[in-house]
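The chain that follows stands alone, in the form predicted on its own, written as structure tokens.
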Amino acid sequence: MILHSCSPQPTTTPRNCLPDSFVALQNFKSCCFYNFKKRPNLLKHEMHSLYCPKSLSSNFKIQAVETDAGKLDNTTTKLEYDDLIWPSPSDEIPFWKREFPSWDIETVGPVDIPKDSDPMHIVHVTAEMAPLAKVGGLGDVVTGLARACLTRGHKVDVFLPFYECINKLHIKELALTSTYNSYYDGSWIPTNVHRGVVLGIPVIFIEPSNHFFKGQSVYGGAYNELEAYLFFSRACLEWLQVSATQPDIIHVHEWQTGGLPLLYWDMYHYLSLKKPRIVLTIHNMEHYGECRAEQLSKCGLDGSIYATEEKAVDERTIGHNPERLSLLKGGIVYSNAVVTVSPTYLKETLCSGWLAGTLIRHRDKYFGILNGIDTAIWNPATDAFLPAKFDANNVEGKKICKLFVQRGLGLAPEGLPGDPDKVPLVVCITRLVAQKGLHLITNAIRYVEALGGQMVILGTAPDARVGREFEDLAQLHNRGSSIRILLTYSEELSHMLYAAADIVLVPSIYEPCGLAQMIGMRYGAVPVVRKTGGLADTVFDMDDKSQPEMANGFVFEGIDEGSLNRALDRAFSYYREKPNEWKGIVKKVMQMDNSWNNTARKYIYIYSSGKLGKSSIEYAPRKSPDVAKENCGMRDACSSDDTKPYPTNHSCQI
């Protein structure tokens, strides 16, 4: 599988100035820049003449800085990479949009992981999955956890909406396997089921015949997202029902699938789905899935019966007209186990936020498990996107990656004559939203430049106002030689930036877990983070004398610019004045085990029957199957009169 991102591609093809055959040859040579011998002068004499001289998109407006590719402080390294084709900001195609070699990570992974003695069938129901439909960390978590459980010998399936924007090249063995009907707002919607394999994970794609999940992005389509995900939640249960599939665990994620536990316990469990138990993972408590009762009713439930504090009402709306429900709260109440993505975030959510009372009431089934990273996908020793490979015992390739990125982005090469290691490169890869500490990020741009460092920001802003502010900052800074603000999403570039970085910055106001700090450490970037959520569980301050054995980064607690500045001061001081200690930190963070195997082991412990608690609905008086049939949305057709045939392929066909 070629691991590429789903980032949008240019809508126009650059106009070539040379014959097609010559261009094809040159493209082949320039794309595979680390697998073949190259002529050192190709960049200067051929790359610039390959396309018409309308170099880089005006979105970036990067000023080129001429550097000597041979300025490496290790003779062996210099000779080894003499033939590398170095990028330039004037290249028609940015270096991160070149083609890359095939990277079959399905065959890459730990081989010494023991199989669990009691394998289970685990089904994930999710709105995101990397790399197919990735917006934030949710997609990475689903893919990483699924792959880890497969490695441990469990059967795993992932249910995902078949978004129109999905790049089908990421999917192996894609095939339409069946069509069935699923209920929505008084009608049964013909729905296609496609199967495929993504990074070794079996995936079941749900494709309704209506307008749901159409559009050029995962979110933001011209349909009601909440109603679409309610449909999706029921459609997944409906497929399990009509296919007679009884998994051990149905694992739902975030508010998008928070309605599934309600549908399961109040409808499908009374029909034929008897075996599964429900686990909910909350990745970010700020997204509640606010829902009107009549919207919930469109999936076949009676939405009004959930408008109580014990079930799903949003307490903030009590007394309002209308009161609202929360799919996330309903998921908490109705799931057998609820997991959030770090121990510290669990403590924080029990102490603040309107859902704290609900979580306290269900504390016995609420767990905090730190996310992991997929160490096959994020591995600098095998990463196909890097111009040079490296590991904890040989970091010379990291220097090449840094110089490669500097040249490609037009940053001044590291250091001054006789002083090669005085310019740390700070990287911040993030969604540009308030949670991530926008005022601290903008402060870091100024402060890193004032300290004589370099900084690259990679991210997108969902809010147009924030986007305009960062576009203005990009216009101001991208013509210089020390700051680059790239308002785009690129999986390829993120790999290169982590490999190039000396410091990874994560100044979040709150952070349920955070993956950037763990990925950065895997690639030898020392983290500078704010002490919150999962950042507090993974990064420990270098100057904390109480636990020196855990020290692996620089931590600040305040949300003010001064607190961040002091942390950056300390990091820069270590980098410049204590080079041996810095090398020791780099080696230490690269050797840390933040793999999914540790996390998967804890999830499997919760999945097991001895640890999985009861859903609150199981304590409640049991309803009769007739009530479940009423809730299915086809009350008349699903009467207890056995002489009445049920509609084809619907939930009451027992």
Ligand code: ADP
Given for the second form:
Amino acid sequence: MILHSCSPQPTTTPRNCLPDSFVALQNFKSCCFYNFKKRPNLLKHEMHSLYCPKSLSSNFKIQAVETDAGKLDNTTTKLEYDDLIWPSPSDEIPFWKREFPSWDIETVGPVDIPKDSDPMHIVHVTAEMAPLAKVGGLGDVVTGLARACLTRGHKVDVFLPFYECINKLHIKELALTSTYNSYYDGSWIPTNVHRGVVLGIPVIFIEPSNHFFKGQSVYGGAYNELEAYLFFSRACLEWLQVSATQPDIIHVHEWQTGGLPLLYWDMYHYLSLKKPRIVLTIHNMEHYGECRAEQLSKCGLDGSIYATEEKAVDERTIGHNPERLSLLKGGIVYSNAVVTVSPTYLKETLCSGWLAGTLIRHRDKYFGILNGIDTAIWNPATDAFLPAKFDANNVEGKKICKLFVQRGLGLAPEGLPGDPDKVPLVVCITRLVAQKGLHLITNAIRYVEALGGQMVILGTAPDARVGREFEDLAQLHNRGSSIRILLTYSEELSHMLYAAADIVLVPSIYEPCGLAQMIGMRYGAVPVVRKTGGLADTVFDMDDKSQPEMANGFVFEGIDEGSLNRALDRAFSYYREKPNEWKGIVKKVMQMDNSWNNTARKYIYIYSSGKLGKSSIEYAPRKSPDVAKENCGMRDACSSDDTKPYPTNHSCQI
Ligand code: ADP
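Structure of the form predicted together with the ligand (previous: the form predicted on its own):
And the full complex, kicking off with our chain again.
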């Protein structure tokens, strides 16, 4: 859509003109595992090259002395996978950085999902979106939920900052469609709007002409992140306004977009945006979007008026100089509905943490909906990153994946002649942060080795001290043949590891939902998890005789090493001593439905429910319309009659 909204605007307001020009798009197709004449059925897939270039970089170097890692003695396997290019730790290009076959993921959506009777226009405003700009589960959730809603017949757009690190060549139909201005700190910033399609989802990329969102990673650029996301929040509303778009729902995520509900209700709703209602999803209560009043003022609101308990003050800072605001709290107060990502995390957040009081006050608009996983993106039967495909009814390919990873990483392969021991492979794919149970992860390295198992950790540590600790561990363990600690981010390798794993370990201290255990299960890896948050909602202990039909993994409660060790003991003993039962669990976890198809309808219910009509206005006294109009550069042109719609093609400023 190319808008030409250079219709009369006051001279005080910069022109929001929308020129069009196009950026060429190149397709990328390649292959890595096979000679393709032997594998005619590989699907086309374009995911591989969608990642940030940064995400492909690695500081990983396998230090292992190459073991005798992979004499293929299984004749069937040898015949079947004759053409497989087996990796080795001494490969110049690590196996997860090879080029992969194309696979058009858009066409792999579920076909049997009925369309909803009342289609809505849903707009996500987010800091992350998988796989383009993914750091953790937030990116997966936005993509998975958006695709599920599209499948159900809704119109969905995702607003994402146009991070410099995004691999732009691989966004379909990428085009610069317009330029407009959005307010920041007393100036109007010329801002580009690019449109493109990612995994079938229309995406609107916001690119300010200042230094925001520049850098080689999604987070941690050389700009003030809080102010950049406040700018982004307003820029999305500004764009909806200048393009006269009135979605039904604006769905914001995390603290980064927690300022948007304030901007919406106290500014844009008094201008031309009348229809949208706001839903906030809290993916993790760890970050509150701590913010000084003057920082909030930089996006055009009067920050000082939010410094009250019922609005956005961070209660922990009351009496301090200066007191702080919390964008997350403001988002909770000002949104029409607030969702967190599992029923158990909902209960936990109502019981502890300084935001519990706010959540209790807003309890009747606060919901817990378990995340899903996108079963087209995470599908071992079609996954282009896997050297062999498999499903619940035929797990032969999983053995190949395990052997492939073992050989590639120089781990001693299981099942060599004369090696009667069974060697379960444990994987842990995670951000290396305190929440994830760092002491339990490091303990698991030692304990799995002691038990004669193998373990691969794939993780990144945002904290340099933690990074150094794990680098030391890698130095120590990566030379042997049973442990690999890979301190890098690689989507491709994560797919291969889930496929190779017998056990997926998630020992989090707290875990709002957790996707790793769900993805692991989809790939036939049995979860060993700590009983917290969404882990408690998705994994049920094999030895809990009260609900055997639910049993699908191994659960421990304590945060001490002993509790984890006992769970690992039990998992290893099932694996080694009850192979048939183990096969049964593998089949069962692969057949479980943790897909978005299952849970997206709960979001749809909230989007469309009467509950959403209960606006936060009832909870949060708002600024008067007069104040909002003062914040609008067109206040002279704006009607003083609050019932009369304001002109659409103008911008607000202080
Ligand atoms: P969180 O959102 O707290 O990071 P989740 O379990 O909800 O945890 O989601 C984590 C997601 O990020 C999963 O898709 C996981 O596979 C992925 N992930 C985490 N670390 C890495 C990594 N180093 N490389 C590739 N993927 C990773």
